[in-house]
Amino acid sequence: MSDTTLVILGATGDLTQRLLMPALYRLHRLGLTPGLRILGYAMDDWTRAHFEKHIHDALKAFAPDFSARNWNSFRKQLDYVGGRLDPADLERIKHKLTPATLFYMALPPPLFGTASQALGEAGFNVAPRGGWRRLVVEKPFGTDLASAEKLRAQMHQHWDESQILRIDHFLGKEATQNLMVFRFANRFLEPVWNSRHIAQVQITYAETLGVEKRAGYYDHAGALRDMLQNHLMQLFSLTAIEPPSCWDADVLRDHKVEVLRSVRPITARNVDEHAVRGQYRAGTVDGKKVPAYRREPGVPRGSNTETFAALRLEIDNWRWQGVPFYLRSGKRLASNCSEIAVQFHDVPGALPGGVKAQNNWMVFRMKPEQGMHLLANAKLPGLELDGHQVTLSAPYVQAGENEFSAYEQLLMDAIEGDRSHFLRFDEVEWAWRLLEPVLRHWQEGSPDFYASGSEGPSTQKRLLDRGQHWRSVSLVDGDVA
């Protein structure tokens, strides 16, 4: 990694403060990033001084493990230069830049666009013999299908769809990548993943924070643009995929993106059999009362945006034909979890001594901690032949294991060039494709309200088969039964 430079646009905004800094922090801590410069770039007008003081603060606030003894020597790694997003303003950077150099846009989304022609009309996607050139842009990647691909043709005019990196943090989770390597790594899994075993997937991201200071943002995304359309987006696919033949980046972005290619298509007259919507109500969370989201700071008294999203997906093909999926998020839930849970089929047949058995499920938990569960069925103790239900529990991280976040993670596969847990423009379009008529459909109409620190909205039960049932988010100290 010697002689790399990381240039950061919008290096004084909030995104560098709370994320990207205490990451680069901490893999300096490690000891893993020699020779990285980190170039920031903003309109303020600052001298080095200054930035570094404003990342010192931030790194105090936010890096638990900040120590002076490693600042004195991550310092001496911080640059700073202060202009516009324009081809002039830029070439301050030029004399900067190394031949490998990663550009980070930590910028408002309506700047990507602007920001990728700039530095292409700057000469900075051309990378020197020897070197590379790479772009690095957070989602959303467009708020809909015609957006997405007016950004990817903005990109296009100057970079090369391999050298940018769209990035998702939900696929540098340890939990997303543990999803991969637990699948496709044990032998007794591939037997039974399919639909002649597994009856329902259902992957939830509940939160009991509301709208808190995003109200500008949020009120025009919504919980369909903001978590479905891309974080449970990914981690269907990841659930869905074929086993690749080889770990190569193109090789599983192809299998992530036929999955999408294989969901039925939601229609403009099935949209309610395959999406509900919810936004919520005054109630309390945590033991507080809290507001409703039409009475939050910033929020429009009449707002129709939905801060409850589900939806239920069916794919069309050998190893899923008639396992439904379904996705759901939501704010100002009954609790933090996160999970990929997985239901299998009934036993069929008797049972010893008319045992009833409970459902079987294996739970990837990401929230509110780490850790893989079966809920298996076992002789209850006592002289009767009954039986009960067991958790069988794995913690994803051991005693005195390194854990890394997912900005770790995808910073270093940024520096070293490993495509793989990034996105590919073809997974956004095809995601976009499918929730198009879903967007269209809600723009008319009023969300399902719900009482804040409730299950979500009683309507999202209509998209399950008979005989199922949502999974509590209701946690009782991190309970997964």
Ligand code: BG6
The other form holds:
Amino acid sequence: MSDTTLVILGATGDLTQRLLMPALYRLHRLGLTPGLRILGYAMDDWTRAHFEKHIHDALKAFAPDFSARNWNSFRKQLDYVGGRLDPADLERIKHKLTPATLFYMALPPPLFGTASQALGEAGFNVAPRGGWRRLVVEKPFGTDLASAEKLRAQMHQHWDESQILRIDHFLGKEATQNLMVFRFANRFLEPVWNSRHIAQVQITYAETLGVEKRAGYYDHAGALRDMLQNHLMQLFSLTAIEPPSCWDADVLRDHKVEVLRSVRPITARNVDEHAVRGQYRAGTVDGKKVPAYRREPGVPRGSNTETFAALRLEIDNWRWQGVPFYLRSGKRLASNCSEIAVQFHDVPGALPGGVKAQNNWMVFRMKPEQGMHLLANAKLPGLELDGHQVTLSAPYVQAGENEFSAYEQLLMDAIEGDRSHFLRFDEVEWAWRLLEPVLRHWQEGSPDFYASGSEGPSTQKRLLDRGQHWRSVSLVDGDVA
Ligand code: BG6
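Could you drop in the structure for the form predicted in complex with the named molecule? We only have the form predicted on its own so far.
Up next: the whole complex, starting with the chain shown before.
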């Protein structure tokens, strides 16, 4: 990596100090980013020394492996220029750009369109011969289909799709990337990865956190926009895709889009059969009393924003015909439990001698631990021939193996120009298209309430097929069964 420049727009903000800088610092510490210069740009009229001090304090707070020695070499990579997001002010950084430069928009989402236009008007989208220019942007990409399309038009005014790297940080997680390897590198899986053997798939992202200090954003977004439209939709399409012929970014993304296009559309008339929303009331989480969403700072008292959303999706293709995929995410639930859980059908008929057998589940856990678990049946020890459920487990990362955070992984990919873990616009577009009827329907009425620290609203049951139950999110010590 010779002389690459990473320009962070919004370099004095929260994303930069909490996530980007700790990730860049670790990559530097591991010697993975030689020749990288980091140029901070923001409205604040700071000197380079002031910026360094700010980043130093941020790293002390957020980088677990901070040391004075590494800081002294990392700080040499840093630079700062203050200015507005207009072509005239951006001129100030022109002489600092190298032929290989990427721009990271760590900005409030309403600024994505104007910032990408300003960069284009300043001519920064065009690289000198032998160089490249890339633009990195993180979700949310619009708030519905129309605004996503408007944003795309603004960005495409100067930037080509191949230059734009849209981040969904879930695609940088070990657990997400493992899905692809585990699915396609194991011969035993493919013959059973279909509706003949799979009864249902549950994708859950449960959090104990509430809205925290993000009411300004969250109350306009809600769980459907914040988690399901992007993160869970990605996990869904990766669980369901056909085997790609190679890891080429476009081939992979074609396959994911194909899944989204095959989802049976939810219509204005059947939204309630496919979607449930909830909002947390007061309750107890991790032994502490917590207030209702409507009592959180910055949330309007009568807010109908959902803090929990669940969907039932069906895929109309040969592999998945008849298999319900359930996606749900909520704040202030019983525990931090995140997983993709695949349930297999019953064995055909009863076992001889009344030996008990439960359905198999394959569980890809993201939280609280990162690992895979297969729930299987084995002989119950003892004199009788009977069965009981056992869990075969494998952690994703063993002691001594190098693990990278989502931001470390994605920043490295962005610098190297590997686009496979970034979203193409049509993925974003199809995800919005699928959810449009739900968003419209939820403009009216109110969510179902659930107590903080619970499993979410009881009405989520109505999405399930007869005989199915939601897996519990009240985990005790990493329980999987
Ligand atoms: C973000 C959402 O994109 O993802 C948050 O805006 C959510 O509401 C977060 O808490 C979850 O991601 P992670 O990686 O922190 O578990």
